[in-house]
Structures are given as structure tokens and as C-alpha cells.
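One chain is shown next in C-alpha cells, namely the form predicted alone.
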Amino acid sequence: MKLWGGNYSTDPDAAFWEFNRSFPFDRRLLPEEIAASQAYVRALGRAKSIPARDAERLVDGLGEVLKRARRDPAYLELDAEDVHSFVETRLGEIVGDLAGQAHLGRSRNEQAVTALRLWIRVAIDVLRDGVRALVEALAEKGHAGAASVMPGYTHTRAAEPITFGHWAAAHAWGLVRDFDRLGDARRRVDVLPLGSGALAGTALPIDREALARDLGFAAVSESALDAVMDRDFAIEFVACCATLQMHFSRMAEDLIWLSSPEFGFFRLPEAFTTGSSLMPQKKNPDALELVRGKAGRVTGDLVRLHTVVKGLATGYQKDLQEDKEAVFDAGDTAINSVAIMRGVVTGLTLDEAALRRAASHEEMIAAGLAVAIAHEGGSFRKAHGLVGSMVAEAQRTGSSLRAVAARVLASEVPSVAARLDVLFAPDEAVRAKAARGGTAPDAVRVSLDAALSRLRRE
């Protein structure tokens, strides 16, 4: 069950064991561990360092572990150190004596390595496709209410009217990033370590290039000791799942409290809310509220990742077996939450009425009457100060800004106060706002799209 111990007399002690076996988790990488195996003993055979016949039959006992494991949990069920040892343990019963020659010139530190590899490059992917529906999602939602006034909010306060498609682009653009980030951190993933021992390099005559192109690797690894201590990729992939998972969190938020009876914006889909087991008449939006509460323990495997790797020594050491359960926390958080936010955005339901009442407060146009009265010359910030005195007016008087604006701006600037039943109507602030990136339905159309294309060239 050991690859090691030919110079010991005792068996470890029994606690020790337990503490340091890692088959419970890494077991998980059993399919990406049977993969890099098969490359290897292939490589192996190429280069003649074992008969080609031998490495057929160990390719097709290598196959026939992974059957059986896919077949029976139960075959998993085994006192294995690590996945490594509990495929040689397995490859054993089918081979014989063979199967150590699987081993040969091979070390664990770099068949970790490479498991790992295989395996955040296929989390990225999944990760990028989830994030790609989830971008086309909020883009459909967002061009069918491009023209939907909504208020837009800065310091969690009602500052200025936008469209609920100017809120759906703010959330694609940062899931657009992220899409791109995690396509950087794939082609840094996508480096082979296979054949760098365990810290020196091989000396059998390994087709390094060969094996990575048996393992679909784009590269491989220019130094056998900075391929077994390198987990770089590990914690950028993490990090671009905090980071995910942050946008996540955010776009949580605004939809927890804008669907909130006190706001009524938004109505979240039934099927990711839950009951009250007190009070009946509660949808809650747990959902959303678990998506954000991840954020901080995708941020938590960051930081344990960083920590775990920041004060060792060169080569590799037993610490980073602490790797691998902080990537796939984090992976299959991220992989989880995307999909729960494309099913709430899906099946997310605007009240045009609600969005329509709260955009028309009337001192969300204060900016705009400042800008236009500006713009009939004059400075700005005397244009801000008389539109300030304006609205410590009506909030003093209980009037409104727009009958203490009409009274003012007759006398200081009538070309303005000719015009207030445009500058205080929602739908012609948002129009006003149409430079590239503004909230003005047509620019909202042309920022959906271009999110789109983005995640499309690939």
C-alpha cells in the first residue's frame, strides 16, 4: 500500500497515518492520475525504457482501475497514503509485479503536480462556460429592458435615473473580466511537469514534447525544480475565483434588497427562495444570500493557499499537499454559484411600475438641471450651487424641486426653465446619457453586445 519504506522497521504510528493520508481527498483526481499514468508508461514505451507489450498492458490495466472504480464506490474503499499509491495498489491486482514499473524514474511530487494541472484546466473550462450563459442571460435580460428607468444608486443612496439594461451591462462587463482572466490563467495551467522527477529531472529518454502532447498540454516545464514547488497556477485560479465569486456576491446584493417588498424591483424566481418555518408569508432569498456568503470562503482558500506556500524552502515539500482541498473548495464553489445566478437571472421578473415610481424622485435629475444649466454658460459649480440651494429649498418648504425650479430658473436661466418637463422626465434623463457606455437604451444595446462578442471570439 506503500511506495516507500524498504529502509523501515516499523510501521508509522497509527495517528501519524491518518494525518498524513490524503486519498480521502485527492481521490477526486483519480481520473486525471489514470490519464498522466497512461501518457507516462506510454512515453516510457516509446523511449524503450520497458517493452512495448508491457506498456500496452499497463495503459490497459490502468484503464480497467478506472472502470472499476466508476463501477463499484466500494473499490475506492481501500487504506491508501494517495491516489498514486492506491492506483499502484489497484494496477497490482491486474498486472502483478508490473505494475511498479509504472513508477519507473517517476516521482509523486510531480505526478501531483500534473494531476492538479489536468484538473483546474477542466474546472476553467467549465468555469468560463458557466460564465458565458450567465453573460447571455443578463444580456438578453438587459436589451429586453434597455429602456426600463430605473433609479441608479451611489453610497447605497438614489442618485440619478438609469435603465435596468445599464445595470445588467455593469455586471457583464465584470463577468467578462473574469472570463478573461481565467482564459490567462488556463495558458499558465496548461505547462506539463511529467518528466522532471522528483526535483532534478528524469534520465530515461523521454519524449518530453511527446507527453505533452498526449496530455493535450499546450507547454512543458523549462525546470524539473521549479515544476514540483510551483503552485503559482493553483493560486491564480483561485484567485480568479475569489474574484468571480466576489462579482457574484455583489450582483447578490443589489438583487436581495431591490427585491425586497420595501423596493419591489425585482421578483426572484420561487424556485431559489425558501420559506419561513415561522412566518408563512415569507420568500427568502437564500439563494443569494449563500452565493454571497461564499465570497468569503472562496477568499479563504486564497489566502490559505498563499499562506501554505510563503515560507518554503525550495523543492518540494509535504505542505503542499494542503493545496489541493483549498483549489477544489474553491473551483466547485464557483462552479456551483454560476449556475445559480444564470438560474435566478433567468428567471428573474421586472415591476416596470416600481422601477418607473422610484426613477421619477424628483432629486435624482438634480445633476442633470446643474448640467444644462452649465451648459447655457456659466461654471459649473455655481450651476451646482444654485441647484443645491434648490433642493435644500424644497426639502425645508415640503415643495417640490421642480415648482422651486421653475420659480428660480425663470428669472436666473428661463432658457432651462422652459425646458423642465423634459429634464425632469426619467426616460429623456437616461436618452441624454448616449455616449458609448452611458445608460441610454441604444448605448446599453451596443455595451451588451460588445460583452457578448467578447466571450464569443473564443
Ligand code: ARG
Contents of the next structure:
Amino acid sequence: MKLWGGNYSTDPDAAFWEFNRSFPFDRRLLPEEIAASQAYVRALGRAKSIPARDAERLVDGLGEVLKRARRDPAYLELDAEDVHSFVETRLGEIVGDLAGQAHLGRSRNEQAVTALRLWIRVAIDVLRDGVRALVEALAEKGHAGAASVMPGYTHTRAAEPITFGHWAAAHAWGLVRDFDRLGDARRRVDVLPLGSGALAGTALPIDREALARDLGFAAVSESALDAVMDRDFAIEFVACCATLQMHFSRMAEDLIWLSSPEFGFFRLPEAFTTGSSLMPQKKNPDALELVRGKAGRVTGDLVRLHTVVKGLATGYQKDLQEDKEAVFDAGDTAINSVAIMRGVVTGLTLDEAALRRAASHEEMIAAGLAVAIAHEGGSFRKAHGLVGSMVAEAQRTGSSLRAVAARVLASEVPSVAARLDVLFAPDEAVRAKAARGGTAPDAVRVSLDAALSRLRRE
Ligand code: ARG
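With the form predicted alone done, generate the form predicted in complex with this ligand in the same format.
Full assembly next; the chain just shown is listed first.
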């Protein structure tokens, strides 16, 4: 079972053996481990370190291991220390003693990191496809609601009217940066460690560039010691997942509170809610709450990885075996969450009347009114103070801000008093914010299209 033990006289302690085993979680690296092992024996064959015929038999035998694993789930339940020893043991059942040659000059230190890089590379591609699809869904909703006015908030207090499209574009742009970040991380993941040995490099005449091409790696590691000991590529991937999940979480938070009966701005697709076992009226936003909650989990994965790696002496240490679960957890969580977010956004409907009613709240016009007054001359600070006093008066007397403004401005700034109809219309307020990046419907459409084209450029 073990790949070592020639110098041992006792078996490992049973509890320690279980503690030591990574196979329960690294078995999911089997396809990557097999692909890397096949490429490695082909490289050994090309280097004439093993006969070409043996290389072929090993490649076929490794393929057979994968086939058996796919055919029979019980195969993967067989006892093994880790995925690397599993493959070698199973290979031995197929090709006999020749299986040992697949390990010629190769260390599990480089195998573990090679398989993990291959896994992360795929996860990044899957995740980027998911992010692209989510941005497309947001852009579609954003275009449909490019002119739908709603309140924009700061400090969760109504601030100024915005359009729904503006809300959608804000979240789309965060995701565009996540997409970029993942692409950037991918470049550093896409480096071949194999051929590094345990730490010192390999004495075999292996052509590492050819090996890299065989596995589709864009580059070859330049230091064997760095290649086996470092995990910054994994940390970077998990950091990308944590930031992405944080963005999902913020989006989820708005969709949760603004779809509550008290606001009623959005209706969530029923398929992403659950009922209450006690209260028959409820449709709870569980999907979004879980996405938000899992942001804590992925951040935890990042902290876990950073902490595991930080104090390690130069070279491979078994602590590094703790990398995999954090990477899988972060990747799985982000990949699942992006699909949930896409489903929610795709099925989201707006209650235009509720949005408009809330967007028409007069106090949100205060800043726009102050700008209009200042535009006529005098200072913005003074105009701010004047509008502030009008707001206080309206609140004190229970009258509308509009009525107070009409009276006060008739004498103080008649040109503004004459335009109150326009100034108090939320549609006009958003249309005025026409500069690039603003909430005007046309600006929002440009922004959404720019976000889409950023994702399509590759
Ligand atoms: N299971 C180990 C890991 O995941 C593989 C490397 C073990 N290497 C060693 N020399 N013990 O990191």
C-alpha cells in the first residue's frame, strides 16, 4: 500500500495513519494525477530513461486506472495514503512491477503541486465562464431597466434617484474586475512544476519544455525548490474566489432587503426561495442568504491557506497537504454561488410602480436642488444650507418640500422656482446625470455594453 517503508520495522500507528491520509479528499485530483503521470512517463520515454515500449504500457495502464475509477465508484474507496500512491498501487495491479518506473526520479512533492495547478486551471476557466454568464444576465436586466427609476442609497438612507440599470452596471463592473483577476492569477498557475524532483531538480535528461507542452502549461518553473514549496498560486486563486464571493454577497444583500415586503422593489424567482415550516406566508431568500453567508467561508479558506504556509521552512513540509481542502472549498463554493446568482438575476422581476413611488420621495431631490440653486450664482455651501433649512421646515410643518421650495425660492431664486416641475421629477434627475459613468439611461447603456465587451475581448 505504501510507497515507502523499506527502512521501517513497524507499521504506522492506526490513528496516525488515518490522520496522515489525504486520499479521502485528494482523490478528486485523480484525472489530473493520471494526466500528469502519463505525460511524465512519455517524457521518460523520450529521454530514453525507460524503453519506449514500457512508456506505452504505463500510459495505457494509467488510462485503465482512470477508466476503472469512472466505471466503479467503489474503486475509489480502496485504501490509499494519497492519490499519488493510489495511482501507483492500482497501476501495479495492471502492469505489475513496471508500475514503479512511473515514479522514476519523481517525488510526490512535485506531483501534488502539479495536480493542484491543473485542477485550479480548470476551476478558473469554469469560474470565468460563470462570471461572464452572470454579467450577461445583469446586462440584460440592466438594459431592460435602464430607465427604471429607483432610490439610490448611502448609509442605507435614500440618497438620490438612480436607475435600476445603474445598480446592475455597478455590480457588473465589480465582476468584470473579478474576471480580470482570475485571468491574471491563471497566468501564474499555468506553470509546470514537474521535473523538480523533491526539491533539487531531476538528474534525468527530461525535456521539461516538451513536458509542459504535453500538459498544456504555458511555462516551466525556474526553481525546483520554489516549485515544490510555494503555494502562492493557490493563495491567489482563493483570494480571487474570496473577492468574487464578497461581490456576490453585496449583491445578495440588496436583493434580500429590497425584495422584502416592506420595500417590494424586486420579486425573487420563487425557485430560489423556501417556505417556512411555521409561517405559511413566507418566501424566504435562502439562496441569497447562503451566498452571503458563504462569503465568510471562502474568506476563511484564504486565511487558512495563508496561515498554513506562513511559517514553513524552505522546502516541502507536510503542512502543505492542508492546501487542498481550502482550494477545493473556495473553488466549489464560488462555482456554485455564481450559478445561483445567475439564476436569481435571470428570474428577477422589478415592481416598477414600487420603485417609482420610492424614487419620487422628495427629499432625494435635495442635492439636485442645491446644485441648481448654486448654478444660478452664489456658493454651493450656501445653497446646501438653504435647502437644508427648507427640508427642516417641511419636516417641522408636515408640508411637502416642493411647497416649501416654491415659496422660498419664488423670492430668493425665481429662475429655479420656475423649474421645480422638472427638478422634482426623478426621471429628469437621472437624465441629468449624463456624464460617463452616471445614472442617465443612455450612460447606463454605454456602461453595460462596455462591461460586456471587456469580457468578450479575450
Ligand atoms: N499527500 C501529499 C500532499 O498532499 C503529497 C506529498 C507528500 N510528500 C511527502 N514527501 N510526504 O502534499
